[in-house]
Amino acid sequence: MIKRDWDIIVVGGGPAGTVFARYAAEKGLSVLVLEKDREIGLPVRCGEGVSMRGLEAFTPVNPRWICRKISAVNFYAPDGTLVDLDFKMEGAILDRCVFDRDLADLAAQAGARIYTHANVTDLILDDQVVRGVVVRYRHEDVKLSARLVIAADGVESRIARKAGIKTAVTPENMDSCVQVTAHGLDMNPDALSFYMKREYAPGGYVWVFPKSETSANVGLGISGNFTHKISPYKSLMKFLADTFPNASWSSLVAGGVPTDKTLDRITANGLMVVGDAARMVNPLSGGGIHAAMKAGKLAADTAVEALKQNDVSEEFLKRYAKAWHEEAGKNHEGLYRLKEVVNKLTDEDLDKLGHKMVAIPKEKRSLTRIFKAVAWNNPRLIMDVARAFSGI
């Protein structure tokens, strides 16, 4: 039987939730993590690409998390022009299943309790303050009280909405994504590859993220503006047939990825929202692992102080929102502005950009230089680029 009273209840066992749980539990708070799926880490709806520097900011990296080290990036223009460049920082492709489970284990070692197959269905509210949750566990609805609740329940988050926070995303800011684990690929196994052809991924791109010498996560994201015209699954199958005709695949996942700015409001009385639930995803790339971990840490810092002062008012919890904006939110806003420009580029524009980049010696190419070329006539965007890609 689950204990009924907690300092903090975390809804969701992904990186945002378990990183939060670890930091909060290390400060001596009683922390419960409730995960609706049967297992932490499954299903894997993720390209699994990260920078090593991003991981090391939160925890020593266990080698068993890493499927493949990455040292280069390849961009393919619609006409096939290859723009290849070296990473200035070390990248990696994770085994998300192992990674997520180990993050949960670190939280448990710190003292957090974790229950899976525990579906939180509602919040307990008292005079507009969140006081706990209702969870469906072992075929029973159980009421659990908490001094603070953390909504870490992913892109489909219902918890923030139940607290009165507006979470709706417009179609142009929600990519419909599909990915397979493909085998028998003839590719550069040390590079992340991006294909920009609008035929395959209007308003998005195709990715090939190597997991071994001959296997990779191959997927695409299509802006919600186009999904009534094109099937993401059929488009991915066409890409595979055109690009890797001899490939086979062993798994398929699909889902929505928010490419929006962070929610305007990420706190309420007695509640904080973290990670994908708060739209803390890189709007340009759709990547969210580093942001989720950062949000978990920042939220935990505020939560510890809030409970110490016995003040879980939205006004106090806004310290977390302010910290997020300063450390990551402003950067995400810049990336959102850049995304809007990139998504308007035609295949012809992308071909011209590719030709311009290959004329530059490889040792002088960088992500900063590529995106500055995209934003050449917009000084504000150029500053966004410089901030976003510094050191990459």
Given for the second form:
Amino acid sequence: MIKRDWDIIVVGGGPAGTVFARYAAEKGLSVLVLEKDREIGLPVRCGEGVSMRGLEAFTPVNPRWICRKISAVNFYAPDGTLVDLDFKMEGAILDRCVFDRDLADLAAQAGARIYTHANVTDLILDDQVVRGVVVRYRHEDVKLSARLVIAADGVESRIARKAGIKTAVTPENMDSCVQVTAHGLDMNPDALSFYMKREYAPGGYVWVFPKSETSANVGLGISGNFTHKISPYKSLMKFLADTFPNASWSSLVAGGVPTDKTLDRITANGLMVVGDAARMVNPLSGGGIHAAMKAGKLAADTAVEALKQNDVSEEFLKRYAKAWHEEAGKNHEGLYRLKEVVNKLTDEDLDKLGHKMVAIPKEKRSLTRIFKAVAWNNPRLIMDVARAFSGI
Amino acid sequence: MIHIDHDLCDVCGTCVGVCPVDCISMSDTTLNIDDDLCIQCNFCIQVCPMEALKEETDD
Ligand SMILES: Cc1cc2nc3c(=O)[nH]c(=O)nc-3n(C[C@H](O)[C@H](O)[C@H](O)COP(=O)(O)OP(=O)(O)OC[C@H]3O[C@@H](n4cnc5c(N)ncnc54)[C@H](O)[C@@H]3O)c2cc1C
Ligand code: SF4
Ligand code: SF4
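Now that the form predicted on its own has been shown, please provide the structure of the form predicted together with its partner chain.
Shown next: the complete complex, the earlier chain at its head.
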């Protein structure tokens, strides 16, 4: 049976939860991770693209996590114009099943306990302070107590709501995604490819992230604002038929990416919210692995102090919110504004952008130069981009 | 009422993340909507990537 009393209970066994658990357990705290799914790491609802630098910040990188190193970025404008950019940083496509499991393994090695098939259904509150969780485990609703609870429950983000934090995002800030892992592809296997055509992915984009010479994660995200016009599933099928007519796939998954601003409140008495649950995804790119790990680390730093001083009040835990805003919050808000601008671009705007970009010699292609070049002919855009960048 | 087509649903949680009244619950294998709490805003239908949700009118 699961032990009843813990220093910390973590809800969710994704990167945010397991990175948190590792850091907290290393400091000698008793940490329990509860994961509702049958196994950690599956299903993989992710394009698996990361920058190496982002990973290395948290853990020595095990080569078995990396499917493929990436050295270039290819943007396809709606009319097919290819804009290739050298990747300034080293990129990688992960094997997230192995990666997520190894993060769990590192947490376990540090002393954390992990249970799967353990669905947390409620929080235990006492005088507006979170004191534990109710977990559905093998047909039973089990009450567990903890000095601190971590909501690392991903896009659904139900746990924090039970402590009074509003986590629901509006459809315009939810990217509705479908992805296949496709095989037999004729593509550039060293590049992240992005297809910007609005016909396929309004308010988002199509990605092709290579996992081998001939296979890739091929997916798309459509802002909930546009899904009444086009269904993500049907749109991906159309993209595949148009672009890779001979492809087969070994997996098909759905998923949601919250591309909202980070929640105003990411703490309550006895509770901290981390990763996708706190809406920390990069709102422009939709990448969230790095942010989830960062949040896990920052929350663990505060958790260790809070338990040492025996103070889990929201007032104390706000140190974590402050650390997040100092390290990532400002940048995040700038990216959110930029997302709003980019979403407004039409196919014609994007084509023009593409033509301007290819006219710039490759070694000189940088985002700033590109925006300058486009803005020359498009006063509306220059205003919007200036607005978007003003906060960065 | 919102009808869930369980054959199409991938239990991905996207709909849960937009439900303003938190009336959608999930296990590892299935989705459930509490009709008594649902306010019929249809946000869930709007964001479902798999077309698994439909509005059902009682007749
Ligand atoms: C289609 C798609 C493509 C993406 N591509 C990329 C990409 O290329 N690069 C990138 O950086 N990011 C990408 N992301 C985003 C990235 O996957 C997430 O940001 C990242 O997984 C967030 O980590 P997390 O730990 O916060 O949440 P998650 O990894 O979602 O983990 C949350 C965990 O909590 C569990 N859980 C939820 N509720 C409960 C409960 N009540 N009880 C117990 N357990 C619970 C869930 O089962 C889940 O395992 C993509 C997302 C999607 C949907
Ligand atoms: S969004 Fe659609 S596929 Fe995902 S859990 Fe909800 S109903 Fe199922
Ligand atoms: S219609 Fe609105 S309230 Fe009802 S389940 Fe869907 S999102 Fe929730």
